[in-house]
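Taking the form predicted alone, here's one chain by itself in structure tokens.
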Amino acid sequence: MAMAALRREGRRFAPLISPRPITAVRSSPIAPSHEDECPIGVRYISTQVVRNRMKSVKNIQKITKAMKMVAASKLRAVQTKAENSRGLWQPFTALLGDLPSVDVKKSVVVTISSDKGLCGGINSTSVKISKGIHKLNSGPEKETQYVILGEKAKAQLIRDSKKDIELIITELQKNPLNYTQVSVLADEILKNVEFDALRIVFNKFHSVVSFVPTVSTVLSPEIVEREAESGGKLGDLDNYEVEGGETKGEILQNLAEFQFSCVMFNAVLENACSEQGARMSAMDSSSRNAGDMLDRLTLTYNRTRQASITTELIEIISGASALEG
């Protein structure tokens, strides 16, 4: 009865109600000319703005799911290749060991990070340990230099680290990782920088949520003779017999640069699972977040909307009553 009666009163008063509304006063700063004004007023351009925001969000969205199946595809080429490399220094640490507490002169902090970013902390974790072990290593009468691997760890050391940074690498990942481009770069490294340990920061993966940061260390030829002459866990070099014309020293040094290239090819491929396992877990939470930013939008898309439909019968009830009484 009330709707039937609300048409008839508009039948009734439809020739006496201007063809062009009374819009109301924006809050916009900035006048609007008449060609721009809106029939509906301010509730039709708060209405718009949540469907623009809603619209923005469902873009990120799509995205985000699209940055996460890209991550989950380079994670399942990438993992494969860091299990099997697992196996190439084990035997290194088998027989020279991996010593991180050894006291020398001279170190240098190998940082590897990723390039891109949208990954989770991983690059943040290598930075923060790698500061840690050249404040532990540093010393009126020892040294101790960078070099980095990747544009993150570039870009946070560069700022308060700049005098101690030896050499910058970027865009390793550029080409598919494998070893012969690895064992170019350790070669580049070894011939550019003078030490007595090596210590190599990266994430090793476990799982696409679970990464740890770890350090492997590789001594100079010097130095594990050093520690083998002092009886330590190196002592047992002694037991091997030498076969060949080469003296202790070459074998050694041979040694030593092969377990650096295997060390840093195993280090940089864990790096790169960590990265892409951190990028699918930080993406997954972004696509969460913006599925509940959406349901807000939308919740108050609809108040909004049915807000301004309830605000137009009231007016129209209201001068319907008024020019019948």
Second form
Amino acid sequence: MAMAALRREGRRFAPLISPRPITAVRSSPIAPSHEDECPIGVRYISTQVVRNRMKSVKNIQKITKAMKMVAASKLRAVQTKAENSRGLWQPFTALLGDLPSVDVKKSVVVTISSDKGLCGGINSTSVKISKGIHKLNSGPEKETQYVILGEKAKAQLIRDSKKDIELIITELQKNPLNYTQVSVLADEILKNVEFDALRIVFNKFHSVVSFVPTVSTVLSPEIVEREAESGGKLGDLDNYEVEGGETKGEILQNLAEFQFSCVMFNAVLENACSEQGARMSAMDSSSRNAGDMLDRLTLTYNRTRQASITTELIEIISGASALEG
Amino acid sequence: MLRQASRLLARAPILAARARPFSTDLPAAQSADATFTEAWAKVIPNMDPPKTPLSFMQPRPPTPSSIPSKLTVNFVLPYSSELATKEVDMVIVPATTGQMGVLPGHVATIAELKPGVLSVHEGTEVTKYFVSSGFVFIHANSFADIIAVEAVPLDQLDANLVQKGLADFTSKLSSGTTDLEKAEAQIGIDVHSALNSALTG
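Now the other one: the form predicted together with the partner chain, given that the block above is the form predicted alone.
Time for the whole complex; same chain goes first.
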């Protein structure tokens, strides 16, 4: 145990009466020795470099472990909210169906991403899906624009699709997510962006290790009317009596806006859950990696230390035998 | 020796948290939109297409030939699902055209709600909520979806605060200068007078 303590200090043992056999000097992976560590005349391989690396890797391991705990606690908080909000979009899909392949002139892709990094690949997945939808909906007379929520998607999309970006919104999670904030956001988007169809791209939270990229489609009232008249999936819509309001169009307008804010609320919560879950697993694999790295470095450190002791012994002994003989 | 022990401890269950998916999210209807999947596969062959909400929802039953005995109600708010596929006898919703009673076999309707009292009648018990506003969809298969932004049970309303709020907004209406202020004050008055009548009526 004393030896272990001294080992950690990295000091050489002065009178080394080791029960272990003196092994031949093995070449140290750390080649250059530090000048300031060598007293004059004695060569010995420095363990300082390895020790520095070990210290920094251990710190990294502690930091990533702490980040994982923080992400786990944040996940618990958002998860209940997301679970409760899942009933919100289902009535709309039950009424209006889901038509991601609808043929429209102007579609707007709302990409939801996180502001902070270190959360695995979920933001890249969202961006790839958004670009895919852009490609899917491109053609003569058709155009697709982006509305970006979150810094990470902004960084990726601004590089090659700068002219297609209509609106960028960041710092969404500064205050805890609530419906009022999201409906104000939805209002902003609806006011400033013209659209025939809104496609919201986000990561749906299935479990701590599984996030499914999802796209929800919200149609503008004119397209809803068009699809209802042409029959097909929305054909039943005409059978519904519309109560109140001056015209059916007014109610459908309100309905589309309400649908957008509800779907956005659920999407933002699900994405927040996915972000925390992805961060948990990323930080967990990072601390595990750091642990492995630390083990390898400890082995290297021990080899280096033993090699330097051996070198010293050899020099002392050969010096002593040179004096005698 | 200690190293081995720490490594074993590190391998212990890390992701023990939530491996089980949510029970509210049964992927019953796997009928994703086929045209979308095909179109996606043509344009972007390397990536899996994203899922759509249809694959996460339970499909609704088709319209039965005879009128069912009970109405199935889904009452959802942004923060919770108050009633999820609950079978009731009748609901009375505060539509913009007035209080609307919904019985099984009601004609398919889309109605916007105004602030008012929603009451759910199940047998002899009646549960009343004050809803802020929202929409109600009544489907032909006797399913009613009520989506509201806020709903509180009536016993949680404080009469004094309601009166105070009403007085506040009335004064704001008279002192308001811009159209926006006047509109906001008017909305406040509407909501508070509805609250008032809910508490008294």
